[in-house]
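The chain below stands alone and is given as structure tokens, in the form predicted alone.
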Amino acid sequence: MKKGFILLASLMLLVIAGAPLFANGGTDAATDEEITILFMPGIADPFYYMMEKGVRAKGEELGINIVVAEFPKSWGPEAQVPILEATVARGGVDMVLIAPTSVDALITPLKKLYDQGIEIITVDTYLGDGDYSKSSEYSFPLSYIGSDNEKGGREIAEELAKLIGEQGKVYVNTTNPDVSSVAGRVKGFKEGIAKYPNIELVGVDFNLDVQQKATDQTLAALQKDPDIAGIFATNVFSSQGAYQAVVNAGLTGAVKIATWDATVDMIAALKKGEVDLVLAQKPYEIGYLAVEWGYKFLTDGTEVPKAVIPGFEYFTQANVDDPAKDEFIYK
């Protein structure tokens, strides 16, 4: 009886002190103010700024502490990892929401944080093949919350095929070969376009998230194959660089352009007829959902789905002025 009382008193002291009672499994009786979630974006661009808004909105709604790391000025582990590690080293982080800038190179640094008791949710991009339900060196994150990029790539292929009359040459401008999001988009696009025997994919270039490089690459592709009929650009920098190349070449309208990410600039280009299709992801919703699921796990151990996939919205010249679509523009 006396022993039981002492044990109970000890546990109560641990709770009052805020000590974690469950490694990698939430805390017992933790107050909302004690929960700290860190958001680590991939790069400074409108997509991640929009995601930050969703993260902060849900954090404020729940009354928890949200920390937003410095936005890397370039894409890649060499830029992202030092910022991540320096921010976590300040202490108090219970969970990291991160867009890994490489499917492989982020495994080790994130596993190190996980082994220290910090939970991981990947947003927008994932580790390995993204299947966290199977046992692997990269299956430790709770969830991937982001777009179905292969599906989007296939849908873009179908729409671009219609725009060019299901015949002609097409070109893809993308960013990095070792990033899950854009790799999935290119894969899906290739699968989709392969269904059209009269369409030829003439090239895929990687701009490494440098807009000017995307412009230069697209101009070179148009010079090499002047009869290119359609272009797919896979993210913010690819889209803004590729469409500018077409404008500079005086081929607006002659070359159909399907782009990914509904930035203010791309919507303006669509209204001017300089691009033909803009796919909008839902970065605000991704950030909002990541905090929501993270909070549930940290407070009561709620099981998080291994993948949470918001859908897409498509902007065309026919619907771009619809007020109902305004919320999907990255502002």
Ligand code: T6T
Contents of the next structure:
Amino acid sequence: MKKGFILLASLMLLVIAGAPLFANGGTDAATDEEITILFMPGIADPFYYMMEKGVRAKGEELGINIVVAEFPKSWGPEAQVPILEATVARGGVDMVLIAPTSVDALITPLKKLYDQGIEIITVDTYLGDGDYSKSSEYSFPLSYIGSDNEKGGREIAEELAKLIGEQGKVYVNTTNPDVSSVAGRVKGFKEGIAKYPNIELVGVDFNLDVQQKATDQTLAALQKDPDIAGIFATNVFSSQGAYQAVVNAGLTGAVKIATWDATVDMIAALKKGEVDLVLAQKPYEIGYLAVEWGYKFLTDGTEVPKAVIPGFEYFTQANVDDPAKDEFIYK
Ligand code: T6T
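Please give the corresponding structure for the form predicted in complex with the named molecule, as opposed to the form predicted alone shown earlier.
Up next: the whole complex, starting with the chain shown before.
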């Protein structure tokens, strides 16, 4: 209540001074109890469940309303947009934190919400090229809060190159070409691997975020090129699917595997020596920060940085038992 009063007083001053209140013009001053932030994940997976925890924790700390949309059961705009629109239609949403499941297909549905006065922050994935600081059809979100995927892809390339003695064939299993996160990982990986003249990238498969498809594709790749030395799998279902293919083919140890996303399954696989490297993003922190910035913007119009990038953690067989790293496992 006290905060509400201070807020009201500062808003009155702003109004007297003739200053615009909020960039989107449609968001009215609100007390904490009246603020509602909606979290719209990409798919039902451990990464977004961790992000939900961060979103809820910060929401609780601030005493605002957090609405978590139903988690889509498959990846893509066809699954995500109807859930988003139905949830927003129930009313009262001031801001949407969303992982857009496509760089272009989500522009129109999100712009529609923005034009109704709902603020948008994209988490984990972005629209267009993610540069919200320049004027474009997709620059209306306040911010992108998520990983630097290209950097991660380049780093993984270097680590995998080391693991295979800087020579041999490598293969990538990923989800979709039009998703900023995984596309960035593949781009970075290709750039990183291009520095090694004796490493050849023999294929990139798209599994559409279906684990079984990742297993089948990786098995097929191993059959086509039995001398594949290293594999990079770019997210939860790609990693869980690809490493299973290597286990099924009896190639554990012979094929080095670098994976992305620290699920309980992947950490267990690392402990068993079935994978060699696991990159952990910071989904809890992404969710937490998104609510923190969103709240600041909604309450006093604080300018949100156009990009907020938490770092990564790497799990290897050497550090996987370190208790200090435990918090980075997606549980
Ligand atoms: O890797 C994450 C996320 O960063 C990506 O955008 C989609 O896949 C995950 O949710 C993991 O499954």
